[in-house]
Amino acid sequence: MGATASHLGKDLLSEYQELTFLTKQEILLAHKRFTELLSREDKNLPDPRAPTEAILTLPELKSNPFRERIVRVFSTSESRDGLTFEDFLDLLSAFSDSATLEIKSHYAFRIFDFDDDGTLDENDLEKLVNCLTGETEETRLTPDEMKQLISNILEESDIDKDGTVNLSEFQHVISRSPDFVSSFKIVL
């Protein structure tokens, strides 16, 4: 399914609307703006790999709080590090106007798995906070306040009282926030 950085063929673009939840445009645009990333020689290969450092000076990302969990999510590489334009498409997609919500928070609870165990547990929602507040002296929570704030967390959201929130406990607490959809999306 790859094409070279310089050229995407019509059968490809089809190929990639149905696959995805962007119009032929956003694809055009997405391929535009990836090939800016690469460099004079990636260009030329295959399927090339922007790395993360590049895609992290894209506007859209480079204030989001978590911007270096979205590249490794969306990364196929077994490093982790970078993305491929396929993987570009797979994020821009995830976070479109027009993906699902069932989408959206699959892949923001993958986000927000920062050890990638499949579960939130006490560290991934204190690691979470701290992302959301800004790890600053000024910003951070105390101890106590991290522990009350988890704590509320794991009361709401913990169906199976485990001491963790799975996929399924988290997609139940997103369904029940209305500006979620609207909120989690990056447009080019």
The other form holds:
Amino acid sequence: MGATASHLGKDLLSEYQELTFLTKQEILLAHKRFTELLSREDKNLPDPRAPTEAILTLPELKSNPFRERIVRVFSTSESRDGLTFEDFLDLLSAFSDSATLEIKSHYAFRIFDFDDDGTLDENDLEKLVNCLTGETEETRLTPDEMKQLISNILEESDIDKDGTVNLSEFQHVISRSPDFVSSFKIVL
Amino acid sequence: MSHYSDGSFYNPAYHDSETLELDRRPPFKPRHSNPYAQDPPPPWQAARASAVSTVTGPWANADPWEGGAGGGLRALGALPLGPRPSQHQEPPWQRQPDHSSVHGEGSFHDAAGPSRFPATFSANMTMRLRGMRRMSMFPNGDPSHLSITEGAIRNELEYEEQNLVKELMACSTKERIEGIRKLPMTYHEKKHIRNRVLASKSSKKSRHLSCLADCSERMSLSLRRGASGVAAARQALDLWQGTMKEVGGSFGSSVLSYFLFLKSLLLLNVFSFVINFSFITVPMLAYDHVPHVPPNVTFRGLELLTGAGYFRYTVLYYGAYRADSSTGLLHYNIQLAYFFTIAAYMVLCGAAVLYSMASSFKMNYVLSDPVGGGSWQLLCTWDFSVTNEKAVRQRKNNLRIQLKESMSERSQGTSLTPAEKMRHFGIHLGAWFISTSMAVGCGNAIYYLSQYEQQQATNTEDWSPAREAETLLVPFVVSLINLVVPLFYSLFNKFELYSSQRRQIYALIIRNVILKMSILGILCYFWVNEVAHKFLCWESMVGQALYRLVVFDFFFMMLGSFFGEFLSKVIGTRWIPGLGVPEFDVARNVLDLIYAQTLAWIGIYFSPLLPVLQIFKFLVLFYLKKVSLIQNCQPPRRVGRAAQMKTIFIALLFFPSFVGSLSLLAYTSWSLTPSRFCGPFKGLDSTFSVVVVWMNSLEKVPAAAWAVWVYANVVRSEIFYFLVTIIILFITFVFWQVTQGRKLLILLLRQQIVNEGKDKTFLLDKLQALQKSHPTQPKSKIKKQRRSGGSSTGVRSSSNAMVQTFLSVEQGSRGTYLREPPSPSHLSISFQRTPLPSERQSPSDALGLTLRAGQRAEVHQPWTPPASDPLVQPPWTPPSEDPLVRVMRARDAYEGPPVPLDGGTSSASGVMMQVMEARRRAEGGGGRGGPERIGPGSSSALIQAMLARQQAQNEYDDGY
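Mind pulling up the form predicted together with its partner chain next to the form predicted on its own we just looked at?
Entire complex below, previous chain first.
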């Protein structure tokens, strides 16, 4: 993988273009930004992996309430932290303008699935709401409100009434929420 | 994965339904939509499948506790709820490509022997959990003791991957690329699939290489390269990318949509300028580049404001174009060029606006939830593009407030007393009355003002500066009305109470549109009826009036952002802190843009170079608004619905704005007589007669006979339009009917999902009841933990309970399966480490708990007499016997005699079968009983029932 080189090979570039939703400029920019995140010694490795802390310093992710989840979901390393350039491209591709609703909702689901168990259960939903409303004590919803909110959510989306929201139910909800596609977007 | 299509749980009712947009994808796609797997079932199926499979599992085989069943049971180990010795395994999403893709078919039909793939039946169930499954397959990262199984897995996966590859190979290159791109896999997995597809493609090609295929391949390759080049170029040219990002980053996508709208209007005007300039102005100037200005008229500077005087004789207006100029070196017919350029521009604009309106409507209205305001709507519209720290905090606050509001709205409901209702109704009526009469009043005032101005005006060519300045009165008043009255309208919000904020916005928009349209309507009426008959060169007069309107509109927009944003910020921060920093009012600003664009469209005929002014205006406006936004405004407090608002704005741009200008232009060119003494069409009865003249001249040219024929039989023929209208009406009607049918189908499908849920609930209840009723089962515990509530709540986690059950059995059976005791240490560790659902507030997990406990006991202790309760066994004795044997014995103890091989007669599965049998009969389907893949003996009753159900749905669909 030529990701270490200061510029990407032509073949590699076209491969990236083929497998992601990104355009050439976006890939080149992504590569530039990615190499900036690497430490000096990492750059010489064959398949460098930018550490999570470095990724989180990107202004695009810095204040995102889901930043850790995003990195975790897209990381392919054993320990689930750090991104290779391909992971990084995957991330940008899923968040790009041209990604399909399906891809976007798939990754949104995984980001929201805090315990990685394949469904959004009450704990996931609570974490999700807390992420979105702020984690501190005074910004949090009261337990009663949280309970009601979660039951509202489940009432809306839990079609088969099993107490959790699975991917298909989630995608169903998302497909009826037109703002999702335009807001699930990160542009470098 | 074709085993879906092979029927196990494939439900064509979902899959083939044209109705659900979600499912309308290329056939291979939906299979990859599962969260954690590479080839998940389509969304609907997943819901079903997981619902079904949890139940199905243990009974997938007639003999649940013997070898073959082991596969099924062990598959349950895949479930995330099970013990997850997470550290040692590959993380769920990252299987290497060779394990990655697809699940084999034949889950059910291939041998039931020990080589059976552990997760086989989970095909339908847990593609999404495949990662987890692998986890439990190699719990301590040492799969060596599972070697046989691993081989089987590899085979299965290989097979599935081949299927995927085959499907992809069948596609055209473009589809293939799209298909691979849309797989929710990691990059490496996609690459792997791609390489396989390419490899098998090239190997195939070498076998029968044909020049044609090669050529077409090369062609498509170059086409794709070209397309991506165009896309890249477009992106490089993308205006203001950084600005857009900045705005979106701190104000969110709703404010950003204003700027995008502005940008697209700007591009529209650039396009308009380019074609007008190159097809009308340049040929005109090429012939005659000196304006025919009377000697006493000079450029005074006031023209910039009024558009009159010197400008009147330049190519800015209609009057300066002359048909006789066409006799140059090259014969160029200015008349035709003028007519067709403007016609083409309007047609293209119409198509573009209509297209974007239709697609945005489809995306945002048809699919959106009619109820709206749901909690999900708020949660899933979190703007990931917002990057500004402060903005993020603000958004969180707003979201919290909105969530609270939505909850209180929900709990309150709308319980108004009749008196209150009457009062609200009265207020609405009053507000509407006031606003409408204001609009009408403004229209009237402008009409009289214009008449007054017109009486003053003369046809003389040398106006004094004072006289010229008088013409500014009308545009000034019009723009003032446009600025002040909307502010007044927004005051209504203070005392008008709407049940939802959305309605309030809609009411405001409608009132503003009525106002602007009545003003413009009056002006157009005045131009067409009075100006057209009074002035010698009336088109230029109208053009000047439009020029002034555009200029003044520009000034007032700037004033508007000064007063509306800057001053209210100063007031809000310095003097009356209660007001706070103003929000950027997207609706008002977009309406201003729509108004401006309407002027430009109307003016295109009277003043072909008006777009220049418009481009300048929009450019300045962009930067001005950006600065004003960043300096003065805060992000809107309300989030969500941005997409719908966008649709409304495009619709407004189309309906009153574009359609209105188009009808004015059409009226002008068909019914009004062009000026006799100036302009390209002088001497003609109407602008359109230029086409008539042209056709008459073409009649002499034999090569153009077809054009004449088309003109005579299509353009001028009433029959043609009549037929077209009829056909369009018919098509509309058909589509309307289809839409209605699909709405119904959506309802039915939804109902079906609910029914599936109920099925599951019911079966789980049955199972639990069975377990409860068993003598050795600790009833009290179950009762305590089981929720007393109805099935919907009670069953909440009972699926988890099932899973837990299966899991425990699976854990036990795995070792046996391989005739190899599992290492007890890792099992116990995993149990202790991972919190299980029952430990995480799943009150109804009694069953799971019980069985898990039992399983734990079984794993850790020697075999105990069947009659004893595993729960009370001390769990610390080291295992000395094969887990499966123990499980089976425990089972036997629960359920009486061992289950016969051919039967499904264990009490639980028996009940299950009966239930499903009954259900199937009720459904009236079950003719063929489903695909042949599933041997009748080995498939469970549940599967059959489901198939029957699906069949019924099938028939229903066919009928439909």
